[in-house]
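One chain comes next, on its own, written out as structure tokens in the form predicted on its own.
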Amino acid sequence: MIDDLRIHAGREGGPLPTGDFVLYWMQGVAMRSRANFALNFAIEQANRLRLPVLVYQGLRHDYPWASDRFHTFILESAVDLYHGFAERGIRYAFYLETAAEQTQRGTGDSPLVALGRRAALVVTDYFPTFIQPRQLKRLREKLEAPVVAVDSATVVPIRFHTREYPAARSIRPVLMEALPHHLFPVPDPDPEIRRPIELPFDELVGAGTDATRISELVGACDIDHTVGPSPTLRGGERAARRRLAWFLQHGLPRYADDRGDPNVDATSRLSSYLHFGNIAIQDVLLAARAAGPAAQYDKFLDEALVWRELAHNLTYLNPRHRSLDAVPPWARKELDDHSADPRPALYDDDTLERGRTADPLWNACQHSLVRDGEIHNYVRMLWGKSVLLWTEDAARALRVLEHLNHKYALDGRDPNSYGGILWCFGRFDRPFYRRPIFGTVRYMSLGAAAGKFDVKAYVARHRAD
């Protein structure tokens, strides 16, 4: 049984007695065909009815930052499931909205809304930022079956949470005294109803969709051709489960003393695989649990477990968290004190997102993430505090931060994008000493960095092509 702290139910009734099977709305946040409470609480409710179930998964042009780079993400998991519900003997549906599907489909019902309206019950993934609330909201209201969501992607509930958390020091006791209770492997029970359903589009992915069709199918849709899929990172469940693998063996033994500098492969480089949720957190932790040793693992938990759960609470609970309303008050007051702080350089959007700044590091930075869809932990804290420098305001630095991050890195549009870059303004962290600009916001130095890695090597990496 799912916990019911997992459960993000609206006002609807029971499910409804004509239904011909229950739905489980897959969204981008919990592509993975195990350990996901989410389809479980959708096979649960389905066996009990006496129903099948159907997972389905439409991927649209229109959400922000859509691109290439996410599309394929996407669609590369989308293969990995269909492998994956194969073998549990489930559903699995796919709808790519392309450019000729859009214009055949007109102002009529969506796939999703047609297949709601004929499911006894809807199931999807909770998620509480980018467009996962907004679209919840809009589902229930055309939907007379129940829509639930579940969160498949905390390890310790959202909804355990009472109150919002300002530090990492005071959710840490909360999370370990309730981690015994909430981290296990996650079971997956077996559908016991299996029938045909008839599908309302031809789907245009399947388990042998390989990576020029993929390609191409990108190519059809009406998204930003500009922003291309990432040559180091490949989307789906078993792309996830290698890394993983990799990190065991490699990376974690040397974690704690390693993990800050970027020319070493010490760091999990997880986060886009936990934010599409092509593996569980569950499995991650448990994993690293296993291999050890227990220094390096009580390390890696407090930054997987710890700052990741904070994030997931800020967003929860702040509806303001893209915005500075959710900086402390003090951060915000020095931040704004200090604003008309003589700047050492003021650059423009395009300047700042093609990586052309007077200062090679960032510069390194930025076409990281450009080229990649990632930046290491330590320097992504470095590119963010940097942004402070080089604009008017603290607004407008969260504002470029957040459309850089978003557009271009795999693991944004995440709880953890806006606690990384809310911190960079103060969020979760103490007064330091004053200095230009920041007041008493932390301060990071681009040219102390010298003395933490080998910043020619990593310059030298990440030039422009």
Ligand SMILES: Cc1cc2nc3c(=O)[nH]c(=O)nc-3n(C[C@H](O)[C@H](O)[C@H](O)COP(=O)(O)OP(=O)(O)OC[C@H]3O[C@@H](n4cnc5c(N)ncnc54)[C@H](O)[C@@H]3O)c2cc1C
Second form
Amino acid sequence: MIDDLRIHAGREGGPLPTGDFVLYWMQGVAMRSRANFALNFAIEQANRLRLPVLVYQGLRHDYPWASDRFHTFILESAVDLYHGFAERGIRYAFYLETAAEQTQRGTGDSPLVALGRRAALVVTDYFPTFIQPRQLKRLREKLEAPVVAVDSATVVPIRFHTREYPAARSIRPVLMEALPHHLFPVPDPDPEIRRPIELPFDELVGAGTDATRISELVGACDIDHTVGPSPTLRGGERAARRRLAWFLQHGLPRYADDRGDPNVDATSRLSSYLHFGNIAIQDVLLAARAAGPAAQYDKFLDEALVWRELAHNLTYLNPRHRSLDAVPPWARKELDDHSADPRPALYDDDTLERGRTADPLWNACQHSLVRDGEIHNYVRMLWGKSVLLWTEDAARALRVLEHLNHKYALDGRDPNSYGGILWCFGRFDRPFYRRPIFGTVRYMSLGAAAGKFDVKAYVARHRAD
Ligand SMILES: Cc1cc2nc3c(=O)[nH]c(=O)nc-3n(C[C@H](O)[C@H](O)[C@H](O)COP(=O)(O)OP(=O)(O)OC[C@H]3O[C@@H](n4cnc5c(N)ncnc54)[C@H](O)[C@@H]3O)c2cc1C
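With the form predicted on its own in hand, show me what the form predicted in complex with this ligand looks like.
Next comes the full complex, and the chain you just saw is listed first.
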């Protein structure tokens, strides 16, 4: 049974008696064939209704920042899903909207709507930011069948919290008290009814789709081809599990000591896999707890549970999380009071995006983001804070950070994106001593970074090609 707190139901009535199947509309935030509460809810309901379950996923060309990088990661994930679902005897179907498909379909129903019209019930993933809330609302307007969204992203269900927490120290005790009730291996129930289901489209992807074919398919989509696939991160459940295994053996034992050094591979680098849902946070935490040592696990838990779920809480309860309105009043006032302070330089969007500022460390951070689609947490804080120095005001700095983060980072477009970006402007933080431009909002100096890690080595690794 799924915890009621994970269920985000609409106002619709019960399942339609005429439906042929239960449709699980998987989105790009829960791409895993196991340990998935939304899938489990779909299976439970299908068994109850004596219907088969169909897992459907569609990849459109027109989501914001759509590029080869995200399309490739999603297609790599889909290949693993074909394997994972085949092993479990569950039908998974992936629709890729290539430019040709787009023209052919015109303004007709999307495959999702066509399948939704044949379903008794539609289950999907709950996600508190980016396009998911709007997509959910639109689908509910189009279908007669109920559309139930299920939260599989966090350990403690997002709906457990009824208030917005201003800081890690305020949500920490609440999460730690709730943890024993929510951290357990997620079961994988079996569907009881299996029958073939006809699809309204041709499947272009399957278990055998290889890297060359993925690249061809991505090339046939009407998306931004200038942002290439990540050379360092590959999508899918298998890659996520491999990365977790590597981290448990090599990174976790030194996590607390070395996680602040961007030249050392001591962090999990799982954020992209968590964002796309290739791995369940429960599996990550349970494996880290078992691997220990306890002090290292505690530090990891503080990031992967406390800071991560603080960000989910912000995006779930604050509809203004894409704006400075989500920054506390004291910090907003400080930034306003210092908005006329002279800036050391003002850069246009293009100079920032190309990493052509006068600061080699900032440029290296930006190059790592542009080339690899990932950036180490310590330098990401420096990177984020510095943009305020080079933009007219905090509102533009926020827009620049959102754009760069979402366009290039594989883990972008996530609750954590807003947690991290707004932290640069004082969210979740307290006042520090006063500085120009920042007022009492915490400042981090690119110049002082040399005292923390080997800046020359980092810059050498992330030079522009
Ligand atoms: C300006 C800025 C933008 C950011 N944008 C994103 C983003 O788009 N997506 C994203 O996932 N994270 C973002 N973060 C948070 C953090 O940088 C990344 O989560 C972390 O670097 C991911 O690396 P890792 O997986 O090796 O982390 P680890 O240190 O191994 O931590 C494990 C997991 O805990 C979570 N986590 C770690 N640090 C944080 C944090 N500070 N806040 C919230 N959750 C955290 C992540 O899910 C991470 O995968 C941002 C931070 C800043 C300062």
